[in-house]
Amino acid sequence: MALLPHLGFCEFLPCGLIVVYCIARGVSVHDIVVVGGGAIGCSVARSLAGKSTLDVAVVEKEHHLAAHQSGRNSGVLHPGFNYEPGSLKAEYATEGTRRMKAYAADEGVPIEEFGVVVVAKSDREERRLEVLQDQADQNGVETELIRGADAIAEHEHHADGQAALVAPEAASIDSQQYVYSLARDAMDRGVDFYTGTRVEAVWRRGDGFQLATSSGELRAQYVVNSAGLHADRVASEFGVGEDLQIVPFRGEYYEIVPEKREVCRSMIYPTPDPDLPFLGVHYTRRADDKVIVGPNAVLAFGREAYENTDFDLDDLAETLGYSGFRRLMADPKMLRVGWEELNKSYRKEMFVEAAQRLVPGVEARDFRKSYSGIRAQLVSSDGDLIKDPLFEHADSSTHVLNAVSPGLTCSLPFGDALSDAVLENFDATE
């Protein structure tokens, strides 16, 4: 391997996961450096190491992997009924669900195939379910459209609606253990991991790059940017994606108290609005048998502002000053939805009211505050939401600008497609 001497040690956590800490001494040299230790970063590193003899390393600014989007999510595998046929999302979600189930079974990652019940509360929503079922058929996803309260009760005893789309292939996976499993696979294939290592600057050096990090200096012939919430900022160092910006949206979850978990046997979703990127408050039974409710979707006042009292003034000023965000919020529907979501964040009764739309029998005392996550929503300067996975090449680098939901579900096929593109561009730049 091309790695020069460095200091490294491992911490074995009670759950059997491995955290790798590497502190560079001198200069560490690699063929490819992947920036970001989430699901996509670990997947592409694993894939690159499996397809080539190149020396690959992953750099992660946190001391733990999956500390942000990849670990702060519902853990749902979305089988692909909600995505436009022929789109990358549809392709990656259907393939990703199938492959992740097989991967979890092989590697012992906790997973439960609960299925999902998508509930319609009106004639308009019922017609939308018919459209979703048609999409599901085209995408090769198994669904059943049922009508009437009695039929819904056979699947979810406490859900309320006039019709529902049942998708039995939906599953719940432990997302953090999944990412660590990918990382172990990558390490077994020779990939080095530098955690607690923040990339602070990048500049061109000969036929590659020099990366100044909080742990020392790295050199690479090629850089793959999979930095999630900060991917646009990393890309800007390479002159890529300058007409795009990540706008952070916080999603907050409540947990149903243990004695009331029977209100949800699987997953209960509202009928999605095709004009909005966010699904709305829903119920998910996780692989650990907890039932979580959420998320809402409120503008975060910082890219890592996980509490509604957290502020990063520089991040907030960047968002509010971005022309694409202002154009996005000029849409009256987005403005109305934004206000409603903000209310759900600061007023528990509003959140509970949204949850009661699906399960009327729950009460405020059945909910206790849980975790939150932040979605890196890529927005164009025209105010358009970028919906499909997106990466762009530059000279000797590739940048994952958008790995938006269902990024976890898509991580295996997206990682493979990305590694193919990286290897092709790597050869072209030699």
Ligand SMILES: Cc1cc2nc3c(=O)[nH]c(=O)nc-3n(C[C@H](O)[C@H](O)[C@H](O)COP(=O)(O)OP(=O)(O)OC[C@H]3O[C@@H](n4cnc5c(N)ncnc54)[C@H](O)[C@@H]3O)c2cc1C
Second form
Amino acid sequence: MALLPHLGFCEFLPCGLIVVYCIARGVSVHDIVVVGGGAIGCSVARSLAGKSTLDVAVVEKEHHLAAHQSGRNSGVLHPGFNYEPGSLKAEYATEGTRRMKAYAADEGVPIEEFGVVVVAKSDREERRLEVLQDQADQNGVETELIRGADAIAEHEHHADGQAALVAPEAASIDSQQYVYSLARDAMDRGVDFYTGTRVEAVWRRGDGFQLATSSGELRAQYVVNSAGLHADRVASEFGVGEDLQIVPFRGEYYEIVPEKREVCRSMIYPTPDPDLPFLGVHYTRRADDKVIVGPNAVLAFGREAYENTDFDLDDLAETLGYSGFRRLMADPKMLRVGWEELNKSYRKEMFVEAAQRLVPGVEARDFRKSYSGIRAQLVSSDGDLIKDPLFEHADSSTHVLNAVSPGLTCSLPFGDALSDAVLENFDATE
Ligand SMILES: Cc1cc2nc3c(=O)[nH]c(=O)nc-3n(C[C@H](O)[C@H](O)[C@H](O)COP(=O)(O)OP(=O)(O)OC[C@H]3O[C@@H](n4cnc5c(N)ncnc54)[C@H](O)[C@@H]3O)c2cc1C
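Output the structure of the form predicted in complex with the ligand; the preceding block shows the form predicted alone.
Complete assembly follows, chain above in first position.
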């Protein structure tokens, strides 16, 4: 155990991760408090501490970092071939992939540079791959379009398709260890971490804020909200993002049994639907060599409802009562997709059928139920899915309202852009 400068202690686990526990006694005062110990919160805190001498702290409601989206994902670094040229997502994903690879190599974070094979099963999908390759060229991402089963088999023996886009820059990273590494860097730069500390309410106090937490009071001149699945709720404490709401979509994974892992050497993805690019179960060989299949995208009946039997009635009522959600679901395509995804959650045979579309040789007995994650999908009151990273400033605060996939891949450049914006706003409000 090592004592932090004040108020708490941290523990170094044998697995090399650090777990930081800080117990706030009395009132602690910081220049900037970052709410949320996920990839975005840790990245922005690390960046802020690297660029300024301000006293920064991260507050995380769980006892571990990366307990939600940042530790429950596919762990794929997505080079920006699938994102609209000129969009922030394309810029951050392309830069983020390269920077995270270098970072992982420097810091010893497990990573495997497998590349990805995006498979087309029809002429329409093949034409879509051509569009994706054009986007990749514009975004400066390396790809190769290959045609015919033999060419695909050279990359992935068991994948079935008529053409494929190969993106060698894609990689698999251990996302939890990555977040802990960011946190370690941040601590080395003087950032304090309060885990097991939920921000429950915020008041204006003088020219800063008073935060009531589950373990005491904090004061801050400035607040950065990167609370992931709860970011809209934290933002509403500051009167920000009132016309936006997070709708939770669970993504469930199966794991391929060890003796059948050879069905996927790298990563096998279906051709994405341009309207719903996050859809489509895929195969991912992870940095620990496990092969996972998923995720689906099913409406979660709670923001942290990780099992398909979990319900949070308040969360569910909030989602169903939201005009943006009702408008989104009024689209017949969304209703059909919603029903299909629900079926993949409750009926294993439907999930396996979707997976067999990419790799026909797998059978239900090759799949073992694994973990799940919940995407914080921001939906506007008009029913639009917000796709680009989004943050908004208010007086002495900045709110990360959207850090949707590939938020992990984007986390280094997004964290830097956020810290620049926060420091500018901090100076302006001083
Ligand atoms: C199923 C799934 C698969 C994905 N796959 C990929 C992928 O392969 N590649 C990729 O790049 N991205 C992927 N993503 C997206 C990526 O995981 C997210 O974009 C990213 O992790 C978001 O990080 P975050 O820090 O914003 O949120 P989070 O990791 O959710 O962190 C927010 C933190 O805030 C804390 N918090 C919330 N409220 C409070 C409060 N009141 N007080 C204190 N703390 C609070 C939470 O406990 C949480 O730890 C995936 C996401 C999911 C769900």
